[in-house]
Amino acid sequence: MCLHFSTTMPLSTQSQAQDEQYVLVASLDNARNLSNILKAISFKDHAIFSATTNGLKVTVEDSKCLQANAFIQAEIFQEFTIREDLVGFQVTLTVLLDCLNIFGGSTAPGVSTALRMCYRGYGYPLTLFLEEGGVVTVCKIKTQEPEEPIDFEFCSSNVTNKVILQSESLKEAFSELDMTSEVLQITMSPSQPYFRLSTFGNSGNAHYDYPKDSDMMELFRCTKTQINRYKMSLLKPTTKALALSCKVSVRIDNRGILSLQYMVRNDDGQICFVEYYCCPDEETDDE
């Protein structure tokens, strides 16, 4: 449920005293630097709010299948304040999101929408002020107690393989490969193919293959041939990271797990990034 009203009363005087009752107050200048990382991990209803001193991470999962979560760095934000070693709920990201967007999320220059986003506890909503032209709105989230997310036990010391690329050219992928394909099959091995991208759809097999030495490639670290197949409807939310990164580090574990990493800079030019788990399809052995 998402409340709405609105004051004259501007966010700067809000008094300190005020904020004593809150255990996390977050402020951005610009709320599309908030919205438009959450839009990246938006694919599901609930999700999980984790805010400790280094920050704010956001989780969403499906299925046990896929996790996506978006780290904000307490740097980020113009105040960010946490008077608890861990505070954690649960909201509708689709509702978040709307009122982020309460003033049409105004992409013209000069023009931006300030929040506040304030949290008392437990049984309590999650409220947010946004401001833009002197104009205050007020909006009250209801929040449930948070689900434990997944863990994938995923960890560098696990991981066989690993390329990072430059953002362009993994969308140029996607945009040649067939996406009527139930699966996305990655070959990463140290020597030929390299680093491989292949479907299987309606109009045929195709190949994606990026050379170890491509500029494309910051980092080829292969140790061993990999094959694996992922389902692309669960790869698909993963193409809102992509639109919004510059970067992305494709990282498979010893399981076949598979970890995105996107770098997403902000309008403020500051870096944040989206990462998404998701499980292989089925097991393919190795050629």
Contents of the next structure:
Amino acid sequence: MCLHFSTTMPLSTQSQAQDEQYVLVASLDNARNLSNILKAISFKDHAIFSATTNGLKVTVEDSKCLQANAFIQAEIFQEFTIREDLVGFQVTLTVLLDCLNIFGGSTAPGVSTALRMCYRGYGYPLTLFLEEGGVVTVCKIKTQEPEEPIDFEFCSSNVTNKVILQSESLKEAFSELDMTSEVLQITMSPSQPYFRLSTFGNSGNAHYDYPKDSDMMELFRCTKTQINRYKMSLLKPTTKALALSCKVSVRIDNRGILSLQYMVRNDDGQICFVEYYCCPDEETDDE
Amino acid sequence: MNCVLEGNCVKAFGRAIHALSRIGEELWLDPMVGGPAASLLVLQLALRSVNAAHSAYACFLFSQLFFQHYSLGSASEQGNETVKCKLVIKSLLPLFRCLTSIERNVERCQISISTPSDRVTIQFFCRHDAVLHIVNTWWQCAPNSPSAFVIGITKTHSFRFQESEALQAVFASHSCPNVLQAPASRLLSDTVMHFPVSQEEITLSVTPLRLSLRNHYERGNVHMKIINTEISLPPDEFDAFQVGVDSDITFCLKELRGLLSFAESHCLPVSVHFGAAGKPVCFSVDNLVLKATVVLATLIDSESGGPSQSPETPAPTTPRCAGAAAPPVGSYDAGNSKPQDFPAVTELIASSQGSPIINPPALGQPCAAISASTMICSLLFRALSSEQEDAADDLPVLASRSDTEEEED
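Could you switch over to the form predicted together with its partner chain, since the one displayed so far is the form predicted alone?
Full complex below, order starting with the chain above.
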């Protein structure tokens, strides 16, 4: 990555001709609308970017068992131009986040960093033009060959159990979870206890039971009793996405694979989604 | 044992756990039958803790009235059959970490002890919405209403406990020469607030005319940078101010802070019972439904500030059997000759093991042999350094666990 500092080239004066060399140009008046959501999935160094006319999808994976995807639709961007059907590349996410926050990430009202993200294609770096208060920074981040994201083959038709919860109530449980427990056990059932989070820590066990009919539970669709355990270390990163979200959907399919979908409102009130897929811990059998 | 606490009481229970966590690392959960008068079958729940040095002890005693429901379970006709459990306080603290959210969210809390599985289960039934809470209350007033009307999250925590003999301290508070009662205001909390949080020990000096508190530091450790703080209070600040013996007692402030904040949050007056230096000091609060006590050992320091010891105090030479030199201040120093005659004590927590009660006379030579850094004497338990092997038998035991010889350090 290399940085150029310049005070003479505001983003808006870039010529149209220059743009034609890029296969992807995405602009945001407020870079936080991208950086905040990327922070929610930044548990690993590398991220796979995949852009289509629908927008941008950023994927982060861990040990073939956990995958996080952040979706930022084209409508979120002030400008989103793509010249190919699919543009994909991989970058070091931590470096990208550092660049997006290069002006210090201050949250002073009315002050935001504008972003113009440009990519010429395979072999070229990802170029970021960042501007705040008349100062422009150009960052070029080396791109890597994008790895193929895992396809968990998770489809709605195989979902056994699904609930949608208000994030507040899950936040409460997650903030109290006993981290000495190696696993988080999720029980979903059409009968008691309906939806239960359990930990088995050094000092003892804890269960958090959510009633099926309460304001917190926006949707309850459980067809079969399922008890699955997931490694706590894998689920820990999801708390960042949970913190940003207002609603969460929890789905488990017939193989015990967990899908967590978080609805996140950005600074401008627009909706983005973050989703996590997690494989169950091998040692458990479904009951 | 099975008990249910409603909303506000859960907060008080949580505060008790916080206060106990300032004392020791383990908590004794002791459901019991008994009370001041053995004939009254009063159900109680005692929460106790002691520090590693065995120089501080705390007990929170909740009467049946504190609970919405309290039962000892089927196999518990006599106190002897109830299980006494020992838990690690660190496991319990997270449950009561945020008392304001408990107040806001917890509808009721159920605590039960299961002997077959050696587990204590603490369940929080949370409410989700203020409006729904009113509906819930109506439900519970209706006859035959379902007892489990859950509108929010139910949190169930279960902990393995260690079965243990009851922890108890015996303290002859009624025969202490000095008795103070600070009013149900923030008097004591506001006073100790002037000492830095890091201040380990303070000295309380009392004469019939005044009470003063000052910070204590070990002699020989005089640093020019120490800020000395001394606060004097006139007797009329107190609801009761009875000084039989002028004394200076030095005790650990850190261990007391928990009780003081408990008293402050419940607007309870704090009673202080003590005697001369070397004898334990007892701080207590009580109301109709609960009673909290902290007993702290005090330093014996023959050099402490001048003629602080009144002539009545026995000469600090006899390690034991100070009966002969018993001061007129009362049976407090009576020898161990007739433990059974010892009158019922209000501070006494009923011993289901019937351990003998031994009054501690002033400690003498054995303590002089202890280095300055271990001069906290008047230990509550048989727990002294190994140098005191011989003297150990002679040293007074304020409290005992019935069949324990080993120490828990």
